[in-house]
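In the block that follows, a single chain appears as structure tokens, in the form predicted alone.
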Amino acid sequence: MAGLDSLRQEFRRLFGAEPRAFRAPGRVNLIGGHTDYNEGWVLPLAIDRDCLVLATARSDRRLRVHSREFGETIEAGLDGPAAGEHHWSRYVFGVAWALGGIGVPVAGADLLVASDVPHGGGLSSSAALEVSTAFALSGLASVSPDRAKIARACQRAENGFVGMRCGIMDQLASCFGRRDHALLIDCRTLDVRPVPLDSSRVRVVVANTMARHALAGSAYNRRREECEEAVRRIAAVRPGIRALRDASWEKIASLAQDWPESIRHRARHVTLEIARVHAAAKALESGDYEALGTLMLESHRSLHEDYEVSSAELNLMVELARELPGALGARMTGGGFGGSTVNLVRAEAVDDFTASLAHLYESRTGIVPQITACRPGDGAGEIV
């Protein structure tokens, strides 16, 4: 991506005006995939990877938004109805229409977004997109809205306005991120707690694919909606039941053995795979990373068998990954059906591990891999 001084240049070129900036990051997820809809816990961090919006205030209702990514000029006004349904500009019409319900008096903008997030890899380049959309015109406006607030007005957007029914990880990892920290989220009541990660230690390595996913109108929300048929058939047995967050498999085995197949699957991987968060963030706190590894290999195996969202490629990477020297653990990433793994490595094996990964994979599929050892990084902000 190109540096800050050089988007500065390009927005006086566009836009005539002298630009503030604001950045906020991807995310990648160690382990609890599709546990945040389903109000339980998961820990991701905050990467090293950003995308930033350049933005100065117009004096209309009017939103103007260049894409550096996409060569792209969208103009709308805030009242009227934005780009079709899966463009990117959605996303940012969607947040100029949350902030409303948070108190931000949102006006009209000029903003350029430029993001070295990579799309469609499942490190959450959406939410990084809402995000610092977010903090680009609450800034514009004087505000500076609670950061939770901020992440669920950017998870609003994204299911109502999008039309994808995402949970609030990838936001809440976005606004709250810490250098050198995984963060334990709590995605019912929004408690984050930093986990430190040894850097020195170990490394955690994105594995893209390069295999595609979309994710609004799909598979993604058909695995929602069995999971609220799963708790519908809880709840009529055992009244109080609000989430898959309030069971454990132990306790709802019985009950799901005459349930149909797909939904019983979906409610054991959840269950199952919030007491793994919670089993992995001690190991991280102790540093038993051995231990980490194991947990993030059996969430792979549950996300491809129970859940079924993972593919060919996710599983073919994870399957190399585990046999390098230095390799702890891996599991497919972010929503599934294609983009990355995530792979936690012992420092001292990083560049070896990631230049073998990317020449078995290129030499078994045919496709070169994009693969990143990345460092947990801070939040979003403006950049001043």
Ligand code: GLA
Contents of the next structure:
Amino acid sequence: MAGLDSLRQEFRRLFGAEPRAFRAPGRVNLIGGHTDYNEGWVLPLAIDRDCLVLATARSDRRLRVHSREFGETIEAGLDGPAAGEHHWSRYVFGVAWALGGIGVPVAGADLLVASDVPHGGGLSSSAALEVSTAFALSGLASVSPDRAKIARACQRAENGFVGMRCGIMDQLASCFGRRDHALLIDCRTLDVRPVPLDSSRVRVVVANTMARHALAGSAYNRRREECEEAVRRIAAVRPGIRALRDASWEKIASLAQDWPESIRHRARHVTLEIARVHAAAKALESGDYEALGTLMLESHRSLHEDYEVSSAELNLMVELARELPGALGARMTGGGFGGSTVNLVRAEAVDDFTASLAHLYESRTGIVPQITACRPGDGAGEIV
Ligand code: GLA
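Can you now output the form predicted in complex with the named molecule? The one shown was the form predicted alone.
Complete assembly follows, chain above in first position.
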């Protein structure tokens, strides 16, 4: 990440004022793939990579936003049209809009955005941008809404302004991250329980395949619809079922026999994955990292076979990783169709693991991956 001093300098040059600085991290998810929008549980951690937003207030109901990565400035009225459909600035304007819904008075701002969470890497660069923007705009308005409310507003921004029907995991992880802890999150009640991860024994390694497939957003939204279809079918015989979280595979397997195969497989993945999250949280709590690793491998298989959100590159990265010394588990993380895998690796093996995996993946694909060990970090806040 570019040094804060150089960013402050850039802000002064662009906007001629002394800014406040805010940060929000990306995340990886140890387990609980596509369970969040089914109101289930997830087990992510905030990573030590951030989106920074430097900010000063304006009073003319306009936002002027410069992105360091994209080398672009976008200026518009708060209610005015932001740039094209998936443009980075839509996340920023979306958050300004959604904060109104939780009582944060946004009067306008000049913002400089710089992030070292890679785009399209499955590490939630978008949630990091949303949450850092939300903290900046709330900070300028001198209000501090609770973190769960901020996370909800950011999710609303992405659902309503960007058109991606994401769940709430990424935004919650970015808000509630805790150094050296993973977070067991109940995505219905938004209860967040930090669970320690002993970095003297195991490390979390993120392996970016550098491959991202088109139409990931529309395929993601289709998975949500398929889950809703499964819920409608269950609720028709068992009223009171609101989400797949309320069902167990044991109880619905026979019911699902007559369903279209894709709906049956989606429901099987989600219900069994939720059970795996509980088992994984127990394993983590008791320091049984072998058991956690095995659950991660099962999760990947299910995401590939039943949920069909993996890719050739993700599968290869997992297959190569699991054979290496010190590897305990590996799975794709994030929405899928490309992006990164998350690996659980014995601490003493981490350097060799990282170098070997990079070498093997490159020799098989010709693509140079980005593979780094990361440390669970703290959630968003102002940098003072
Ligand atoms: C993306 C979404 C999350 C979650 C994951 C899959 O990261 O933003 O809400 O659904 O995919 O677990």
